[in-house]
Amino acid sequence: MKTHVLFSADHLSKSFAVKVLSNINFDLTAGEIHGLVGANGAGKSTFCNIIAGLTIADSGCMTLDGKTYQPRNRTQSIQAGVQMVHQELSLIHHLTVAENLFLNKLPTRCGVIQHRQLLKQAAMLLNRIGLPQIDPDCAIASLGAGQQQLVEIAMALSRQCKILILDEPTSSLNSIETQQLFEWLCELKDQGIGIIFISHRLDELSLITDRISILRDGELVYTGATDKITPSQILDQIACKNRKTQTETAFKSYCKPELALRVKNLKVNDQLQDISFHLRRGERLGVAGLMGSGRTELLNAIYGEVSSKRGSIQVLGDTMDKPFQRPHLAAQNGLGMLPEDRKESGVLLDLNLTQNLTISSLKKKFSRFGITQEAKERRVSDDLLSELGVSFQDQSQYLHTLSGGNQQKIAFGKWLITHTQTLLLDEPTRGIDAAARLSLYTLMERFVSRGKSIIMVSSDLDELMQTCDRIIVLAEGQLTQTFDRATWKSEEIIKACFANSKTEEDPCN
C-alpha cells in the first residue's frame, strides 16, 4: 500500500438539529481501500456526503492531494476527482446504458448526438471494466438490479477519479458480480485511487479493505488495520456494550393474547426469504435492520404493494391462502400503511386538510348516493384535527402549507377514521422535529390502547426500544432474531442486524 495521504479530514462536525458528526479525524491514502462501518444513524452517510460536496460541514477542514478541499456542491467535488456511488441508484431508466454513462459529455456535432460514437465509447468503457456482455444500446430498465449497480459504478469511473466512495455497493449484487466488483477495486488500488467502502457485511470488509474505521453515534471510535481486528471485535465497537438507550417516558404495554396478524413463510423473489412472525392485539412490534435488509419490502409485501410473493397471512383469525395482492384488499381487511416517503405516497400535498383526512374513507363514511356530505366531513375532521394536535389555520388550507410533523400527523390520522386494526409504519418519525415525534408516539399509544396493533420500521434503534413491545430483526432478507422488551439489550439487537453469510476467497490474490 502506498503511504501518500490522498485525503484527510480534521475535526469535521455536523448538526441537523442534533449532532450527527463530532470532531471526525480521518485519512485515506492513495491505493487504499478504507472500510467505513457503523449502525444506522452512526453518521456514515453524512460524513461521505460532506466529502462528496452534498453536505457542508459546520466546522473542521479537509485536504485533497495536500491542498485545501472545500466543495460547496456536487459539481465541485466531481471536478476535483471525488466520485460517489450511492446505494440508491441515480440512473435514468428510460435512457440507454451509453446515454447514462456519458450523460454530461455526450459526443455531438452541430448540436446533434453522434450515436455511433457514443456507442463506441460506451462499449470501450464497459470492456475496460469487465462488462462486455452489457449492450450499451439497451435501456437501463431492461437490466437487473445487480447490472444496474455495476453500470452506476462504471459511470463514476468514466470521470476523473481520485477518490471513489461506494455506499453498500454489493447490496444488489450476486456472488459473481460481487467478485467482479472486488477485482475492479483491486485494479483501482494499483492505479493509486483511494476507495472508501461502506458496508455492513463484515466478511466483505475483512476481505477487501486495508483499514477499517468505525463510527458510533457520530463519533469515530476506531481506525486500524483490517487484519488487526476481528469481526466480533468490530461488532463490540459498533454496539458498545456500555451504550444506554435514551428513554423519555415510561413504557406501558397494551398487548393482549389475541392474535391480530400472523405472517407465515412470506417470500418475495430474492428480497425476503421465508419470513414468519405474529402480531398480537394492542402490540407495537418493531422491525430493525440495516439499509437493504428488507424492512420496507416486508411492509410493502404485507400491504400488497408487491405482487410476486408467496406465503400466507392470517388477519384476526381469517386464514388467507396467500398474501394480499393489492393494497385495497389489505385495507379492506383492516390494514393501513404509512410509507417512508409521505410526500410521494402518504399524503396529497395539493389537497386540503379535510380531503387528506377523509380520502381513505370518503366512499363509505362521507358520501350518500354519490354526493359528498361536506358538513359531516368538516365536523369529523375538526374533531380529529384536535385529537391529532395539528397546528393549522383553516381546514381548507392546502397540506403543503403545514410543517413536516403536521403532515405526518395527517397521514397517521386518516387511518383513524377507517376500520383499520393494524397500522404499518415505515420510518414514521423521519424528518420531523422532536416535539412532533413525541406527539406521534402519543398517537401510537392511543391507537394500541384501543386494542389495535402497529408494526413499525425504524432506523433509530433507541426509538424502537422506547416505543415497542417486541423487536424483530431482519438481515439480508431473513428474520434473524426476535427480542422481548423484558430481556433485550441494544448491543445484541445491533449484532443481529449484522448477521450475514461468509465469503471465502480473497479477491486481491
Ligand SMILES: Nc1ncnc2c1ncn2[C@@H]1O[C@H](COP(=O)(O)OP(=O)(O)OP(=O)(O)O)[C@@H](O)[C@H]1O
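After the form predicted alone, can we look at the form predicted in complex with the ligand?
Left out here are the partners and the other molecules; the chain alone remains.
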C-alpha cells in the first residue's frame, strides 16, 4: 500500500508554566487510524489542540498535505480540513439536537434556517450512526451524557475533513456503541481520512488502530505499528515509574454482612420504577445498563439531587423513611457522590487544587470558628495529591489547568477526607489513563477495606466485573437482575441489559 503523509509535526514544543510538549515529531498518513496514548497530563489533548488551532505552539512547524500549516484559530483549522471531538462535552444546551449537529453549516435561505431540511438532514445522520431513536428536534439537554457524547461524535463525523481527531471519544460509551463507532471509523478510513484516536483503553487501541504513538511527560517516546507492541509493553512505555501499581492484583472482597444502605421501592417520575436493593458494608456494587437506562437517575435519586420521588432509603442504622430531599442531607448521612459530568457539576474549575479537595470537609476539618486553616489544608492536600498520583505543578494552580484525568482524581479525592461511608460513583474512570485507573481501583479498594461501601455506575462492563462484588442491571428504569461475582457471566449481564428494551422507542416523547 502506498502511504501518503497527510500531516506531520516537526519539533513541536509548547509550555504553559512548565514544558508540556517538547520536540514532538509526528506524522499521520492518509487512511490510517493513529492511536495516541499516555498518562493523564502527558500532553495528548494539548497536542491535538495545537493541530486544531486552539492552542498555538511555541516552536516547531506542521505540514498538512505537504503544505505548511499554521492555524491561528479554529476557523482556519476547520477550513484546512481538521475536525475534532473534544474530551469534554461542548454542546449547546439550549439548542436542539439537529441545530447542534449542523451548527456551523445550518441549511439556510437568505439567512433563514430551512427547518424541515435541517430536521431531515439530522434524522439521516442520526440514522446513519445508529441513533434513530433520538428525536432531532428535542433539546440536547434532555439527553443523557452518553447520548450527548454520541451526538457530539456524529457532529464531527458528519463534516467533510481530511483529519479527524477523537479525544477520548469512547469514555462514556458502552461496548455496543463503541462497536458502532468503530465500524464507522473504518468506513472513514477507507475514504482516505487520517484519524488520530486518543483512548486510555488499551484493548480498543489494539483493536482499531494501525499505529500507536506514546506520549510520556510531553515527549513522544514511541511510534510504531500496533501489532509490534503488546499492551503490557505499552503500559511500560506510558509510565516507567509507577510500574508496581499496574500489576493487576487478584480481586479481594471486603464485604461484611452488615447493611450499609437499603433502597426500597424507589420511584422517580417515569424514569425509575420500583427499585429495591441493598448494599453491605465493604461492598462494591456495580450498576450496569445501557445508555439512558436510568443509572445516573438512580444515583441522583439516592443522593437527593432529584426532588420528586417516592420510596425510602435507609442508611446504616438510622432509619430514613423518606428519601433524602437534598444532597447535603445525604452527605450528612454519610453519602458522597462523583457526578457523571465532571466539567458541569463535578469540580470547581476556577478554584485551585487544594480548595477543590477540601470543599466538602472545609467546615468540619479545616476551620476553627469559621476561619479556614490554610496551612492544615495545604498539608493534607499535599499528602492527598501524592496519594492520588495527580501530576501537577503547584497546589495553588487553577483546576482547569489540569488534564481531564487528573481533574477526575481530584473529584474523587475530596471524598477521601470526609466521613463519607458510602460513595456513589458515576462513570468514575471516564477519561482516566490506564495507570491512574488502576490506582483509582486501588483507592477504591482501600476505601472499602475500612468498612465503607461503593456503588459504581460504569459503561465499561469489564471494569465492573474486575472491581465489584455484585452487579445490578438496570434496563428502561427497572432493576432487571442482580449478579454475584461467584456466578456471573458477561453474556448474561449483557443480555439482562437488553431485557426490557422496546426497540425504536423515542426517548424524547
